[in-house]
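Here we start with a single chain on its own, the form predicted on its own, put down as structure tokens.
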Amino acid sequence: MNWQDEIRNAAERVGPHVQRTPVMKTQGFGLDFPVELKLEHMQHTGSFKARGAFNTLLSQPVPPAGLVAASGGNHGAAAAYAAHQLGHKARIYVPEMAGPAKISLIERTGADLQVVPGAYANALEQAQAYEAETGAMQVHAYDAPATVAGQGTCFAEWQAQGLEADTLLIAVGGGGLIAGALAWLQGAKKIVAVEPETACALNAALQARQPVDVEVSGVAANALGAKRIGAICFEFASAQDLASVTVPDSAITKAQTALWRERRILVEPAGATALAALICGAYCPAPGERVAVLICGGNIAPDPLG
């Protein structure tokens, strides 16, 4: 598969349906070097996930049963939004830990929402059972080629906006977003995977040299809480010798607070996780190294405007 061609095709499909999100260069956050930010939390439904959802639905026939998706919240909202915009039925399974803000966001799309006990893995089990029973299309949150190609459009767009950085820091849950980055950039930039210490499926897989199950908890678990890293992401990460760091919850909340206090950027913990690696020193750029951070999600809980 020529991934760059897939991403170019995806960009043509999703272009009329997604936001071209802004980029800003700034200095602050207690750092002595500037940082370039890609504000993907300003995407439809508050995260990059709309890209993969639209690409999936636009690249293949959708059956009469519509689509089904399992999600910690952001993917479910994006899949439901894309289905509504394109006129398809959608059933979305989310775990209770998704929280009221993300559950409410999905409800507002008009999707058939099913809230299940447990974590993302439990929601995925029920979504797969529904798929087998009804023939609905499964829109996977991260481990499907159409999803990865859709997320890759974020980085094609960023390059077109003049991305100058040597190094990109990207938060990782199941790996669809960073797989899209690796697929598009093909080694042209250094990429650093950033995960919470208590939800680090990719870091654990790289250490074990194969995907393994991990326990998931912490402030960003409802967005970055994949129990096992996606196979597509792991293949890219292994082939490109991806750098991987983890950060404590305290660093994530500190970065979240800094984004609001210094730049009035309001994000959920997952959206601040990549910046946290710079603030806490989990990743220390070399002198003169230009760095960029993807701000991936803005669905803060509770909703600050209720």
The other form holds:
Protein chains: 2
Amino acid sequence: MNWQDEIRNAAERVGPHVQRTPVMKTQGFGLDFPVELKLEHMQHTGSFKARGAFNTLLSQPVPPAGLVAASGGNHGAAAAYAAHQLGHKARIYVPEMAGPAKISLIERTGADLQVVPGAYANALEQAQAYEAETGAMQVHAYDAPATVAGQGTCFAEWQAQGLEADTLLIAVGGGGLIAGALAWLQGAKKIVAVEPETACALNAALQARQPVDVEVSGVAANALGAKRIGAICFEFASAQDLASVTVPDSAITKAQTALWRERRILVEPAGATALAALICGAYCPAPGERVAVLICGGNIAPDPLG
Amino acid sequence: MNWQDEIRNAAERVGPHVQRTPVMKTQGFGLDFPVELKLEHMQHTGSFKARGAFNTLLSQPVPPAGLVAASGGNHGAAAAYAAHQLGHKARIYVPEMAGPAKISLIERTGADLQVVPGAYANALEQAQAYEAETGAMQVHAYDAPATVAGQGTCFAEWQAQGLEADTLLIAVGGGGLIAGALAWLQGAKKIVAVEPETACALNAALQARQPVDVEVSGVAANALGAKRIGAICFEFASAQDLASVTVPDSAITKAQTALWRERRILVEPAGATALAALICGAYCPAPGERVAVLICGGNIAPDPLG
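Form predicted in complex with a further copy of the same chain, following the form predicted on its own:
Everything in the complex follows now, all chains and molecules, and the chain you saw is the first one.
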């Protein structure tokens, strides 16, 4: 599989449907070096997930039953939005713990939304039952080639926009986004995976030399709280000797506050997690090393205009 | 006075101190045409005002007493920030009606902040007394050449970033920002002034063929509520036959909600006022006419992370 070709094809497919998100170079956040940002939280439905969702729906036939997804929030919203835009039905199972802001977000896409008591596993179980019963198509949140290729378009776009950095910091949940970066960049730039200390499926897998289950909690858990890293991500991470750091919730909150106070960028905790690694020193660039941070999600709760 | 030269000089002066704000092209907001946006609410202290403040302080000697300003909020924050960055003292008089979000914003700059009971006129009176007593320098919020030239750098920057639009929509309070646009563009693009129906000093002045006092109220009054349009702005507006429209508060709130819901751009009402003119049809572009909207301020109240 030639991943760069896959991502180029994905970019052609999703181009007319996704937002080309802005980039900027800025100085601040208590750092003594500039940082390039890509404001991917301005993507449709507030996270990069729309890229993978559109690519999935556009690269294979969609059955009459449409799609089904189980999601703690951002993926569900993106899948529902993409389905609606492309004229497909969408049934989305959301665990109650996703919270009212993300549940409203999905409701506004016009999807057939099912709020399931409890956590993600319950939602996934019902989604699988619905798939078996109706033949609806599952859209995986992170561990499918079409999803990864879709997320990879974010990095192809960033390079076309003049990305200068030597090193990219990317927050990791299930690993779909960073897998897209690794697949596209193929070692051309250093990539640093950033996870919350209390939701670090990739870091744990790299230590164990295989994907393992982890407990997840903390401020970013409803976006980054995958229990096990995706196999595609793990394979790339192992092969490319990916740098992996973790950050405490206090650093995530500090980064979230700094983005708002200094740049009027209002994001959910997951969207501030990569920057947190610079702010708390979990990743310290070498002198002259140019760094970039992907701002991946903006679906803050409570919704400030909700 | 060659305004374009003034603005080029201002751009050199303020370049190292201001944020180059991102631009994007987007489709949405219920419109059937794309819109270019410049995200100037990401400027230091959350509005374009930092440009004029830096240019003022860098283009003339600053007395030992530093600067003094009276401001409903955004200008005071920008002047205080610029003074702090350049190592000058700053005394800022803020009317109580500015509200806690903008008052905290100014406090965080480290300025000597005086909250004055009542409305703007009281704050201005005290600022003038302080100036007379100490020799501190007044930084005018909108009606001084250095202020206008500073705001003009926003449009020079936007053109350098590839602005394509035929027509720019700009919100107007005292007129410093739009005067900067008129001074830089000199008729090269059509400019549309957008004011709230209940704070329309420019629209009233154009009807009366001279600046006149107006009553101000409504959701954007604490940023756009100048009682009388600046003389510099009025002169440009009259000479260039500026298009002027007004929008109801309901359209401003609708635009503010759309910017957040669709693009995760969270702004104060003033920051959504120019877009409101497209959403409510106060300005209808001709077929094929390309439009751009300046997003001018992000200091929403209450502060979502306050």
